[in-house]
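Here's a solo chain for you in structure tokens, the form predicted alone.
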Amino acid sequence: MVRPFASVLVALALCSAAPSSQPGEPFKPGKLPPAEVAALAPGLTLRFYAKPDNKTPLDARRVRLAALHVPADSPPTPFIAPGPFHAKLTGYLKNPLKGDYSFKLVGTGAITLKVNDKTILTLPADTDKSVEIELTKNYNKIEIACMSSAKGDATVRLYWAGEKFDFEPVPPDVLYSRHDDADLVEKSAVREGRNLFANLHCAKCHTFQGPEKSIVPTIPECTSHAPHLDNAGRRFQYDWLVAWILNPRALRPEATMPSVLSGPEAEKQAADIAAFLVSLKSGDALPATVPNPKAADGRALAKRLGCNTCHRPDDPQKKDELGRLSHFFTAAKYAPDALGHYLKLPHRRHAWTRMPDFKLSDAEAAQLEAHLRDQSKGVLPARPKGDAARGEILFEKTGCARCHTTRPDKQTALYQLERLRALNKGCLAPKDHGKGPDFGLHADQRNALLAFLKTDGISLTRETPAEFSLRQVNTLQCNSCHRRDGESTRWHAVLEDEGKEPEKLPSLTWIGEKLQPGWTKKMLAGEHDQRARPWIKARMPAFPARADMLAVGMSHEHGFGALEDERPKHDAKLAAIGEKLIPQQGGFNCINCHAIGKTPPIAPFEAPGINLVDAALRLRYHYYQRWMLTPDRVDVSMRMPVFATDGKMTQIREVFDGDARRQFDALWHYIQTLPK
């Protein structure tokens, strides 16, 4: 989907009009001028420099956390070549209460932490050390400067501790920085242009000319393909194809497919191309998934799956405050039974579709199709039949074949790519596109593309997983169902109007620190044999094409390498003690809510927990320890009891004299034996 973003020119004007401080005026912890507060947005600003004392950054972007991870021999950002780098994380820590807090750094290379312009910690000198300082209420300036090592991974993580909580990563809901700094606005425009270049598949027609040869993009979005059109005659309806080819955005305003036809012959040409596509019928007709499905059953299933968080039945030209996609013309689009087949295997012909794979049964797919056909009220006018032979020629001539293939066993053909020269004509023209495709770009998007096209394009051959995951969490609209960084979900907003509450789904705030990337990858690819939370009616969808890099990127966002998980060496004696802490008698009564293998929980009622076998495979040790100590700080909506109310001692004094950490560590050693 092509997403709007703040106007570059307006933002640059704001930058010059609202500096962060007056020249010579020292920062005063606590209060900020109203103009400064108005310019703040969640997260920190991450800048990269050629040298530590440089004032002009090579690149700048926003991050959620005070963390960074760059694997050895990898680019720290798509706009910087691999190798040693200098970086700064800057912004404010908005503290709820004045008090004493301890800080510690974890990382590699040379790292310095400043709070309110005072140096607090340096690495490697202060490795394994913490420093207690006083934070004022509200805004405290924070800066983390790091110089990566010449070899090896680069890692930075900032932790803090307070009177009522032990060391934890500084949470994203207390971190803020200005969104309108001139360098950040400039680099954000270039970054947005790069994303548009990739998502609009510009590389199918155009190339950058590098120093020696043309640049071949390798970033994931550039290597993805548009939907395959094989067997289109059995999948799509002719009148919809004509209307879609003529003007995709009339049927779906968010469409990234351009209008490629114009002039008095456009409708006739669209009819010819549509006639060619409906002539593509391979194999037998699509069988009905199940006979006589009921729309009412599909409607109930759609509610359980939360389909209305992303879709709505209204006319697509009617504005929706939640930005949901319309299925007004869905019935007009799909041939009978084709919709059910698509819902069952949405990635079969379009690996990068945003449509989730819910692992539907045949019956469920048929029920959803019946429901959608009942809800889809859009009617399209009948069109004169076109000429399939002319359409096949036009399919090639108009450039359709550059993005779409019509055979399941072939990729799109390779074409001679045109080097971009005139940046104000063709698809980038404000109005008259001539023979060029019309993507419906608004001024901000054209400015972003122009900013990117003025670069050397080498960034198209580089990717950083952390940036990929941030993009994809937004693209896949994970916030429809999952909370992240304290924000509510769209599902909650939809059900709020009905006086209902959605199911409590896991928060995504700490997922990169929490889960082993290998587990996350399988979950996102839909490869797990069983669900971690089978009691939840909603289903975690699969996005196989994105799974690997998305899992790694989430880990990098939190400053963790994909394989980083420092665990204590297994101790059989501790495991035996941990086993005794599982039952109710003399233990924490874990078996009341948690299953252990095939042994079900005793009485979970409204607070079931995941199978402890899964916990052994899913969790990082670091996350497990802080979850056990303060689950209410990790995720306030979860029903895990707090066993150590002071963060130090539990009520079970017979084991390790009540030492919570040692008891939880013994539990960990036992849980690690369960997968066997």
Contents of the next structure:
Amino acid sequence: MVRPFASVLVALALCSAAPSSQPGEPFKPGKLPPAEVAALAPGLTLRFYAKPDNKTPLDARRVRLAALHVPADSPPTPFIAPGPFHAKLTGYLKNPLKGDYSFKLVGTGAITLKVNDKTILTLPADTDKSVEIELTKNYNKIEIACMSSAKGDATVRLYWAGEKFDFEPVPPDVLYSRHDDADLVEKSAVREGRNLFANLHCAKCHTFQGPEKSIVPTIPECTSHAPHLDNAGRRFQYDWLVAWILNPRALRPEATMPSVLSGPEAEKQAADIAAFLVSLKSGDALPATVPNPKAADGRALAKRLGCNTCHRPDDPQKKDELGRLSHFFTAAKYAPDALGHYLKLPHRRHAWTRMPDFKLSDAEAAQLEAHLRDQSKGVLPARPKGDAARGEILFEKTGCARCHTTRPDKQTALYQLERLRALNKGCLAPKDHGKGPDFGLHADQRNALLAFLKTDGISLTRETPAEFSLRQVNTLQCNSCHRRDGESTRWHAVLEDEGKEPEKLPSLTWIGEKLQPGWTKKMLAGEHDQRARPWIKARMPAFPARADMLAVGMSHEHGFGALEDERPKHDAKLAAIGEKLIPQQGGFNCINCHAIGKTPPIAPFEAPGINLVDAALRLRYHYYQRWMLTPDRVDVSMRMPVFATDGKMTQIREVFDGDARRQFDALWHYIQTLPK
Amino acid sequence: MKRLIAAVLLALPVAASLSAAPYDEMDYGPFLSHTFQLPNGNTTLRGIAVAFDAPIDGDVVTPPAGKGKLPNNPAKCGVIFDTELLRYSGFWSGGFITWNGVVFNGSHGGNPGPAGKLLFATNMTTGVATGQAKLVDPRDYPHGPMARQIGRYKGLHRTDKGVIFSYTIGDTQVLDMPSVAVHNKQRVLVRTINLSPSKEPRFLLVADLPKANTEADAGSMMMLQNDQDAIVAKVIGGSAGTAFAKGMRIVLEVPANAEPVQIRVGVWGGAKKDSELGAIAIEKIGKPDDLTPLTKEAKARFTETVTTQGKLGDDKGAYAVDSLTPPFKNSYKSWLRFGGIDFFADGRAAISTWSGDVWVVSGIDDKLEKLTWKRYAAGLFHALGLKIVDDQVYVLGRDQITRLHDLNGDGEADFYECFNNEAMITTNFHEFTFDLHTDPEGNFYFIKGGPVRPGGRGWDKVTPHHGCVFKVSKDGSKLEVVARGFRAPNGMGVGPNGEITTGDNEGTWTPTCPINWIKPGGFYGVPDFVPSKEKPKIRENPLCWLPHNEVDNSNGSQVWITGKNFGPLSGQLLHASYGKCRLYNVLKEEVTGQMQGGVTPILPTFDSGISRLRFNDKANALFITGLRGWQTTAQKDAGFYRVRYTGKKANLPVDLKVTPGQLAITFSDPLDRKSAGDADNFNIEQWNYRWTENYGSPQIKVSDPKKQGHDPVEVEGATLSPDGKTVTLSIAKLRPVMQMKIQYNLKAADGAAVKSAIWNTINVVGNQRGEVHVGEYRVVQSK
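Next, give the form predicted together with the partner chain, keeping in mind that what was shown is the form predicted alone.
Okay, now the whole complex, with that chain kicking things off.
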């Protein structure tokens, strides 16, 4: 305990009932003016400064949590060179009810925590110390300023504890900051421009002139390839290819592929390119995966997998409230059986596709194909045949080959790249793209790209996993199925119309703190032999290309290094005590809901739990303790019993006098001894 | 052999190696009631299994003390009497029963059956008939007892010589005692039957043989054979002409008798090649005798009482919780998980257990230094409700309400009278029957859940009696349905004026746990339990909903505090959460005929899943029993508690009133004016649930039903009444809502911290009324 803060407490209490402050006046916690509340968004604002007293930040972005982790010698953001940095996390902590809370900082370097403009804690002075203060109902201002050490990883994590819960990371659903913050708006545009530059594969055609030399982008999205077109003749239908080449956005408004053909010859040229592509046939026709698959089976499977969470069957030009991709033209696109082959291995020709790998069996892939063919009603007009030889030349000439290869062994981007020069011509022209490709950029996208192009471009060679993971969670639409930060899922919204609920899938709110990144990586790569939750009918798909950085990034988001896991040293005596806490008699009856190795749970009534062998492998120790003590705070939809209702004692008084933490610790030691 | 055993042990699941099996060790007494499963789908929905020691030369008999070895004891024989169809379902040797069932090994699905070789069985038809030998299932619907004019089970006499079943065949009173005789290494089931006079012939089913193809009879002797097996039966005594009827079943015909008659029937079943040995053995069954003298009394069997010392709780708060230590260690290794409680006039308590016992507890005085526990009855089927009327114990089992008679006053029941067994049951593991209460007129009430499938979702076969509150007339003669639609309601309440309340358990068609205030004929949630083609599309509003994560995920009973000297809880309704092991004060109000209110926690967590509550006026204390039987945070298998009023300040909410724009909370004691007048000391959130067939419901935003989550409710002002007890909160946008949570962080007038929460439901406010429709919550303007 840091005692001097008693005076702070009094000061806070005095102003707690007063309304919010006026500009220039000291901040008064409590209600904020409605206009400011309207401008708030979940999360905190993270700013980086060259010097602590600078007014203008080097960079700013939004973070979900009061946490930060930057490994040694890594850039704190893509826009800042590696090395020591000054950072500030600011925003509000929205508290439901006036009360006393304790705060604790964990981290490296020099860190200060201010609550309602008063300094509460400083590191390293207050290492392992906590301070209790009164928080007002509604908005309390928080600010964490940190100066990273000259060497080593930089880490910041803010914990709090309340009357009925022990120290936990301050949860994202109480953190707010203004989304209209000028720094944030400016830097977000640059970030968005960088993303667009990468995702639209600008670097396939253009070099970016850096301060000294041309930048060679190295960030993952830049190095990824557009789909390989080998064997396209066995995979795609000619009429669809013509329509797609001519105007991708007519078939899919979200398409990133530009329209590269224009003028009176466009249609004929598209036909020629398509003719070239359908001439690409390697080997025999694709074998049917299984004979006579039934669309009804595919429909049932699609339901289980939640396909309609990300897809819809109707016309792509029709607006969808949930922003789902239409598969209206899917049947028109794929040659017979090719769709099944694609669904089975979506990453085969496009490592960075967002389409998940559900590890479908042959039969399942074929059933889904039958179902999709049954569903997708889009009909395309028959096109006159083009000239394949002309098409092959056009494929090179119009730039298709800059992004797409046509042979498995062929590399892309062996062209002379053009420097980006004019910012209002070609692809970046507001309207007339001339001979340049048309990406269909909206004004704000164009502005973002322009903002980014004003930077030195070195950010294309730097990546920070924490940002990558935030970006990819959006790109992959993880929130379609998984809740995060109290938000509903898209799956929930889809099923809501049918009066149904999706299965209870794990929330992503704490994933970066909860799981060992090594384990997460294997999960995202689809490398685990067994599923952690075999009772769930839905399937966790694999995204192998992203797995590694995504897993590490999630961990960094929560302020944890990839290998950070402060575990107690193994103690066989404690393990023996823990074993006695497992069964119904004298224990918590863990085996009722949890399997242990190959022994199934006794009666997992609507609440099956993770195999305890997996639990031992997956979890970080501190998260495990937090989960055991207050599972209801970790996930409100959980069905894990709360064994320590006051957050401190269980009803098993015979072991450690009911001390929940010590009992759970013993259980931890025991599950570590289970044969893997 | 030893090596083999070691290998088997290693392969056992961790669960088995970690814990002893208390169901296996328990001495259940001379009989055990349950649903039983015999081979070939031969089901006895309501059965009583009786065990016999019948060693044959060469059997290695385990000592009687090793009760746990029953299933593997070759000396054991067993027989099941079917109290619905009045037949002996089967007879076997080589063990007692398999401990398969949720109350035994926790199995979700499956029922016990013979743990030995089946010697013979009867088909699933009536076991009795009058007039003509028409032995079929006479029921329109194959669940529940048969019509009274055919026959009814009356009860079981525990006697010094064995168990006697009492039932009727038409107007005939029957006593029927099974026993086992051994001759020449052959085991024979011997039935001694006494019949009262009747003008009609009576028929009793004795045995069936599958695919019987040969019949041989000589009137008093009969044999059935198929390709492998044979059954031989013999009858001695009875009115003139008493003999086996011709046919491919063994049916005994007893002609009209003007005087009581006594009959003995011996039945042998086995391999065809051994049938001669069987025929010789049944020759020795002996003459029948009069059973009536045996039914007058029986020697006590459970003579060893257990003494425990209670633990007084601290008196720091307004209510103290004393713990009345259960006799977990007892000579009978009875697995104690308490399912019902009530009091005799002298202050002794009777407590039933899920495993089928009734224990009587004496010595419940101020200090609880010597509590004496005496086993009063055993062998009941999931005894999850108990009521004492005129000092007589009524126990609710899944099969029947049993009225227990201690005929000789030795502290142990001798006659297990079937008071009412008309509630239909099925083989489903989860259709528990819960609680037992009486109203001011003396009618009995209990509640039954639905046939939840293993895993928790959906139903097994549904009967018209699933998910009902039942009323049984004071004399036990009539059972009627009061209300329908309950999923798994572990407990209910009946108030001093006959008010009926129930809980229910979140699951299919139950979005979260409710407290229901029952209207006769009302529908409370599961449309599948309404026996009509048109299923309801709207359900009655409950008094309140309870969030499963914070308040109650699995309910217990409700109780009315009828005592006037119990402090601020006098006159209040309380609700127990089995799953959270917590007790709640129920705040309630009636608005235009609709009840509504909420709950607030009273005491810290209990160490067992508190389920049954009785307020004892004489003791001026609330008594609670708990168990751990299914999912719960409880860490003790059983608990018995006394809640006392200490006279100290409770600082508890005792009333909640909702009017347009205002929410008034009345506390038991005056509050600090400054803290209660500060709206910032209150936080209100609200959300809805969705009533669908899904297992429970997420918490859904009122502002956007497509999103999960809560909505904040702005508290614009707080004013304290002149007496300092009622805080009125101004809330402009007060509207009907399924769930509201009112948190407060206040000070009492004496400076004590008053921090807690109320979880409530607003069904009606002003002219707005909430309605729970399938898939959506609607707010309608009332006319």
